[in-house]
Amino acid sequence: MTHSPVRIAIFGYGNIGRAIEQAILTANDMTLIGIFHHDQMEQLIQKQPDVVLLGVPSRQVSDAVEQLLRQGLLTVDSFDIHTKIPEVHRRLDRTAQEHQAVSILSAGWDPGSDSMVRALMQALMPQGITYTNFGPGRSMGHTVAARSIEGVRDALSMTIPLGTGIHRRMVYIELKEGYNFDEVKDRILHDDYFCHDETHVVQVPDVQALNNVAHGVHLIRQGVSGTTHNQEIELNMRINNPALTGQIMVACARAAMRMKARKQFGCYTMIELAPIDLLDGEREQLIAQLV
């Protein structure tokens, strides 16, 4: 049986936008049907994509996912400010039902595969602790965030573990022409982003000479299956942040296309998703392929 490929529209195309580029051109069932930047909303509407896959900073989701969702278009974003997802869950949720579109929002590595994981780890062992350890490596979403401030050329945020899920940021920054590094400092230490970490800001005078989008991740989690303790169970991954995060999104538009043809309208984080929906593939020989 032959399907129609699934037609991706890509708002906002910095290192998100140009790695779910390269994911959809490796995808079978996919085709690409345009990239627009954060002032052609209209003209993307007016393509009436199946899918519309955002690589734009998280603080910008919400509002772009919303209008989309409005218009019956489908969304996979990779929202992941962890704090606000309930939130913005809520808030896409309501819009979607009422006009029959399906969001995806945080589809990432974290958030996101690595969310599912911790979801099947907790299932092995009820009782017990996760920890996520990320890193070393950039952050891509606390990277923008600290090129958001006032008085910042450019920035690089790396994420550095500490153990047992507690991490120290680094943040190598550029100063503008006439700020002052302490004020700028200050400003970084109290944002969303930063504040609830150890954070160290340190100004350079070229980010570039220290830039890699190289990242990891080794979550483990301890804990008892029934009434057996000493049950562990590790992941660790060393990873592109952008690619595998543009990979991950990609997946993520099969699964909506899915859930629309069942009509299950919402917004949905990957936690909520069926694992053989990311697939490409007819149901019978996934099956037969993986279980």
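Remember, predicted model here, so these are calculated numbers, not experimental data. Numbering follows the first chain given and starts at 1. First, how it differs from the form predicted together with another copy of the chain.
- Hinge annotation between the two forms, restricted to 135, 270, 73, 248, points to 135 (rigid-part boundary).
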Given for the second form:
Number of protein chains: 2
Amino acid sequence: MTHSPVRIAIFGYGNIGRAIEQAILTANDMTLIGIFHHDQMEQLIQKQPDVVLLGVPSRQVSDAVEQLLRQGLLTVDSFDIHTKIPEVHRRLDRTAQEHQAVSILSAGWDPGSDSMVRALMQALMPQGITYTNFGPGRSMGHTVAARSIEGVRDALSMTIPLGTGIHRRMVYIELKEGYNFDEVKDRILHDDYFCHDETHVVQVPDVQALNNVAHGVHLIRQGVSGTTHNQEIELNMRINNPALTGQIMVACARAAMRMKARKQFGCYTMIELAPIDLLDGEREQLIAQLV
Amino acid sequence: MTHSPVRIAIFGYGNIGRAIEQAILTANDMTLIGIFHHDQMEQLIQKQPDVVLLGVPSRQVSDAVEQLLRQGLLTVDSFDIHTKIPEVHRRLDRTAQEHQAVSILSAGWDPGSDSMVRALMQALMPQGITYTNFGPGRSMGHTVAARSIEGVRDALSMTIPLGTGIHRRMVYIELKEGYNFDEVKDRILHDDYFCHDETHVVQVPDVQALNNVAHGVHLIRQGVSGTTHNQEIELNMRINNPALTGQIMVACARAAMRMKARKQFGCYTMIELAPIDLLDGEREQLIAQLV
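Okay, that was the form predicted on its own. Show me the form predicted together with another copy of the chain next.
Next comes the full complex, and the chain you just saw is listed first.
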């Protein structure tokens, strides 16, 4: 059985937008109908894509998605402000249902595929503790926070996993001329982004020379299945961060199309998606291959 | 919001049946209404449980599930003959849809939660190779095969992972009186269950003294996200085998109830389930906690 390819538009074209583009070009069941910058919403809507993949910053996601859903378009975003996900989910769920659309919220690896694994781990061992250990890898949020500190010309904040969900921050900075390193370092250490974690500030001549999009995660849960203790499960990943995020968003576009075909309108996070819906292929063939 | 507990019946009461029982007793949203042996199908049906969890051997699963689905009852089984899953799935899917019921097929860790992880890994890295490495742990199928060999009083076949999906079989046997070890060993090595793998046969005085329900798996995929190679993800698990199987079946009973409430009638393998449906709790709370 052949289907006509899913018509995808990309909205926002930074690191993630480019990664989405590469993932679409390798997908046999999709075709890219256009890339639109954040000021080209009207042009995008006129194209009537099947699914819009958003590569805009998280704080712009919910308004843009809302606007697209009102046009009945399907959306996938990688909104990553963990604490605001429930509120954004509620808002977009209402709009998606009203307009018989589907929106996949927070598609990426964390939040995203890690969330699916955390949910699965909890199902396997309902009693227990899950630790999410990030890195080593660049934290975009902490990097932006460090760059905004007075006296910093450029910065890179690396997240180093210390186990049990505890992280060290390694902050590499270039100093602006006329500033004193110890004073700038002190401002970083007292900033709200850094004061709760073990943080080391290191002065370097060229921050860009340190840059690397590698990232990783180690998820581990020790718990109880039924009445049996000492059950253990862990997941390890070492990846190119934007490439994986773009790939996952493309997989979620597939899931959005399938939910729409089943009239399951609404806004969904990845823990609400069945893994099979992320994959290209026919149901029976995927069951035979993967189960 | 409080719901009345899901009324569960257990059909078949061996290792898995007992593990299911323990998992139900620790679940706040379920109540066990009865345990039925394989000759008590009529009594079971009279009790009209919400979901029947089957602890019968795999070869008895499809007929028993078929019978229960025809009564409109929901079912969860741990059918584990990988090669026959597509055929059983097709048959039970038809019956479940006809009778507006839901059946979860092959609920366990492999097939089961491992299948979900394999599907997820493939979504993250569509091009690449996944290896499933089992053990160390007892293989029930190989143990039964070894026990049936002439001259064997009792046997235990352990699966040892050698990496890249290749396994060693360590077969511990008690010899029947009057048999020659080298001849029996030769019969095992030439048996169809063992002749394709590296197999070692060891004579022991007491097989039961070696028994242990611990098992494990190492799933690993190296692949490509978009156009980016060298992406790597792995899952490790060390578990009590029946305890985990029972726990997963109970989680799948929850998913069956939710699929029924959404009128998604049919037979599903675990790759067709959303992880959130496996968990006790309200949607918004689970999203806030796990995404």
